[in-house]
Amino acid sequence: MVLTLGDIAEELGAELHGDPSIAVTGLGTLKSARPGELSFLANPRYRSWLESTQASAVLCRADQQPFSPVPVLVVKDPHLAYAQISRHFDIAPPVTPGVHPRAVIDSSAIIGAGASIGANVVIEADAEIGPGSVIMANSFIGAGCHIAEGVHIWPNVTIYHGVVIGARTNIHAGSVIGCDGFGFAFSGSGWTKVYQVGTVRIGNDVDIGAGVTIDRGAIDDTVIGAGMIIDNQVHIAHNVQVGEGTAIAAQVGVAGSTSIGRFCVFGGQVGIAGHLQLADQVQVLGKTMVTGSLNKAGTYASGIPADSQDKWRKNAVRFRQLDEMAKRLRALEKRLDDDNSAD
């Protein structure tokens, strides 16, 4: 793909300081970019790289423009502008519409116009694939699934029966959508399976990473809101409901029947217990364990940052002594109160 700086400035509504005819043929970081590539500066800590960059042009804010030795496209949010322009340089191989001869499709399934169905794909009875959707090799679409237009399902994805996927959703390789939730009743001597009779409903414009598992609902549906972004190796359990625009980083686990609000952000390896309520715009930092509802927007954290082994061992011992220390402190406070009362 070749664009000129003039093309890019027009698309982004950017203020261009430089020759609009300069061609851009690729993307690069400030440190590694070569002539012909576009880069961006979002974090001021990397300004020294801006001053020595070999890029043909840089996206940056107005206050950074004087430090650039190369043409600049001034924008309000350089990272967002970079994201918007990056689509022109996507290196994924093009997809050809049509059904591969080795695909297995039930006669009752509906395949929309312009859809692409890859080799060894299985599509079961009464499933519907929307126009322009892509189902790549070895993926499985269960009976009665409804996949809207423009969905992209990468190789080796498993979509169980009855799942509903909204338009333009992207699901990466190895993900499993709609498997049974972890529902069992204990009899005292063994476990009896609770059959999961709900499904999974995924909104429009959701991006799901590789190796993600989203369980079907036990009774009510599991719901993934529109515009969500989910990183690799995330597990979302049965009956969870997540609001639109929420972002979940890698290795997060959400236990059953928890409700998460809109535009929340969860860092890597966060654990969220079941049957909780999390408000809109909650941000939880990495490795935090959420054991109670979070009813107000804001940033939450737990866990112990890495430290030297000697310090960590000492602090671990003190942590185990906290309850005893708290009791002693309360006793001292009570004695002081009693002495003050006596005076």
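Numbering follows the first chain given and starts at 1. We call the rigid core whatever largest set of C-alpha positions still superposes within 1.5 Å between the two forms. As the structure is a computational prediction, the values presented were derived from the model and not from experiment. Compared with the form predicted together with another copy of the chain:
A displacement of less than 2 angstroms separates the C-alpha positions of A23 between the two forms, with the rigid core held in common.
If you fit the rigid core between the two forms, you'll see the Cα of D323 move by less than 2 angstroms. In a rigid-core overlay of the protein, E11 has its C-alpha displaced by under 2 Å between the two forms.
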Contents of the next structure:
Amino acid sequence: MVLTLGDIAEELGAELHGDPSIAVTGLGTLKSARPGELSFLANPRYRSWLESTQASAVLCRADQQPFSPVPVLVVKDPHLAYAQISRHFDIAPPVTPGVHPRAVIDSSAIIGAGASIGANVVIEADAEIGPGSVIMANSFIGAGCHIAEGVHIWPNVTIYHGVVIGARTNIHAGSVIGCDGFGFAFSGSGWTKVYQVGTVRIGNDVDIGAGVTIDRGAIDDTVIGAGMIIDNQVHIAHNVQVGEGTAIAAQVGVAGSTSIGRFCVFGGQVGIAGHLQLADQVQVLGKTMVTGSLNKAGTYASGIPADSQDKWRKNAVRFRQLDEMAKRLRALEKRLDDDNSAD
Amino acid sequence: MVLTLGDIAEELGAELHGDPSIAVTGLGTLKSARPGELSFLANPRYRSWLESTQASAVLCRADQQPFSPVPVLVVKDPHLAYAQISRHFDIAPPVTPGVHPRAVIDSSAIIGAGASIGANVVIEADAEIGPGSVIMANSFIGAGCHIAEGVHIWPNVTIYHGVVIGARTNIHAGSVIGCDGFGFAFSGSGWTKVYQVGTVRIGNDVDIGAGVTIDRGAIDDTVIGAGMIIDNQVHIAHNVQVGEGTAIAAQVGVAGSTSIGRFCVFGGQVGIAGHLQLADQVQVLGKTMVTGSLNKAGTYASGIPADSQDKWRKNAVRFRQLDEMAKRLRALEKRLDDDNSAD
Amino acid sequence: MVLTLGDIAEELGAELHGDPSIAVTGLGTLKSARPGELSFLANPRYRSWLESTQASAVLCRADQQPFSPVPVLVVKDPHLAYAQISRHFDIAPPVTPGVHPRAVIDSSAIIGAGASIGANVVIEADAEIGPGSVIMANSFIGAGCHIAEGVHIWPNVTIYHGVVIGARTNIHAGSVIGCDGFGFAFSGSGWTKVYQVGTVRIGNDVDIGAGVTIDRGAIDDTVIGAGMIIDNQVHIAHNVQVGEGTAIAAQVGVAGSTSIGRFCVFGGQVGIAGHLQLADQVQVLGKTMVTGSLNKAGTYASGIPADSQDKWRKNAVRFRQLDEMAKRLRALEKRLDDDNSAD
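Next up, the form predicted together with another copy of the chain, please; the one we just looked at was the form predicted on its own.
The complete assembly is shown below, putting the previous chain first.
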């Protein structure tokens, strides 16, 4: 792909300081960009890299423009502007429409116009793949799935029977959608399976990473809101409902029947217990344990930051004495109060 | 599937309050059930939903029966009763016995009567698949595996060479059983692999979620007890032994050579260090770090619950001063004791 | 495989106490070894098992030799010596060179001499597989990948386009290398994808477990150093760079753009935030949360060990009062100081 600075300025509505005919053929960081590449400055503390960049042009805010040795496209949000332009330089291989002769597709399945079905893909009875959707090699689409238009499913993905996936949703390799929820009743001598008769419904424009697992509902469906972004190795249990635009970083686990609002943000390795309600715009920092509902927007945390082993060991021992320490502190306060009142 | 309330009462040994000829064609929650569906009340705090349910019948305890506007099947444990009946309404597609023409099966492998082997399944030399077992599309069964009768393996599963799987065990998509344990010896300049010559032995009636990894033993085998239930993204390291009926929730990790008893229950994201002994009926709450053996049945925990970011930040800083605080507290106590004794 | 004690002594440079013609046909633990098997004693606290072993020979240090009832190979590091010998007794099935007729290989791909490509493997345009490399069944190798010689890729692995893998690297089943990093810019109303135009470069002699995900770089590459060992279900985000010989245990997550030194060791379930620098030889104990750079070699931790539920509950409540407790402690100290100065 070749874009001129004029093209980019036009697409972004950016103010161009430089020659509009200069061509950009790739993307680079301020530090590593070579001539021909476009870069961006989002965080002002990297300004020294701006001052020495070899990029052919830089996206930045107006206040940084004077420090650039190269042409500048002035924008309000350089990271967002970079994201918008980055799609022109995608390096994913082009997709060939059509069904690979080595795909295994049930005769009752419906494959939309322009869809691309890779080698060894298996599509079961009555599944429907929307126009322009891409199912890459070695993926499995269960019976009765409904996959809308423009969906991209990478290799080795498993979609269980009856799952519904919205338009333009992207699912990375190795993910599993619609597996059984962890539902069992204890009989006194063992576990009796609760058959999981709900499914998973994923909205439009969702992005799901690699190695993600999303369980089907026990009775009602598990629901993934439109525009959500979900990082690798996230686990979402049965009956969970998540609102539009929520972001979930890697290795987060959400237990069953929890309901999460819109535009929430979860850091990596957060654990969320079951049957909770989380409001819209809740933010939870990495590794936090959420065991109660969070009814107000705001930021929450509970992780303990790393310390040297020696200090940590001493403090961790004291943690187990905390309640006793609190009582001793109270006793001291009382003793001093009593002493004073006795004066 | 259609069952009458009479059928259900008979199967469960339930006391029926209502017309035995009423037909049930599906399952629903108290809140969402439509006419024709069966529901249940397990937790009394949802009684208001019972009072307004549209279900055709409800499973509940005798004390809740008077509050139901619809026919009731009185049982001791409504959740267990629901689990037992739920299998009649399973929505998983029917399985076709036989070997798909696109399966790749070594001529020395043995496929039991009535087994179903899906498209692109690869079964290596000397593997044995028991009668009625189902190996779904794109799964891999290594050489010399012994898979008993009635096993169900979902798509994209990998079973390494020599793994032994008991009857009626269920393994969800993307799981990996029998990969090498994390065994390496440090040579002073790098890591030398310890070849893992044990295998994995999984008991009867085990349920394994999606994206689970269970390592083969270094020398002796990794052992998964009969009737265990294991949720998604659990990791079980080499040489681990787990007893019958133990339940492990999602994203738990068990490090090498740890031995876990029978009927234990682990919450999500628990981490268990290596070379430990955990007794029968140990329960560990979610996100707990287990670094020592737990020799007595009972419930254990160590997670810190979420707080608002402001409060958390202040408390987390204090955590790193805990040992110093404890010493200052002791000093104050001593000072007061000295003052008093000086009086 | 059969080796004599003489063969083993020669390979290891070990001092043999026993008959060099004795044959060893397998490996066993001190406790479980049967005649014909070789065992080892690394940890002196298992000496009682040495004293009763049925093994045909034992690797141990000179000071343990007198306690062995069976022939001994005296070595400095018995675990390392065992690792070196273990490869002779590997039980992985032999690999057949050649391309399986059911592999799907683009005509522009290059397959090295002696490579083994399994059934249903898909290799896209311009990918290159080095001599003697093994790509097992149902794996996917994206366009333009460069896989060096002697690499072993187990089943159901996905390697995205353009990934570079060094010689003799081993990747276990279900892992995903080169999926998109979690890069999105918030537009005010939703998330705009940042196309990930870097790749992943993996060094020589790396060992990667099952269910691992390693993201491609946003612009620059994600780099996995030579000789690294990575356990199951590890997540490594985009732009991360890790130095030679570093070991990462299961379920660790490393967030984006963090740089990790050489010969570090991370315990299971550690979480490392983004944009950090970790020095060489940093060790981090299991479940630790690393939110700041660690500039010095040494051992770090932050996990809280399990306690009984009753004690934990009381202490966890107090954790949320810690800052207040610290202030009350300070107030008491001040009060006593004031009292004393008033005397």
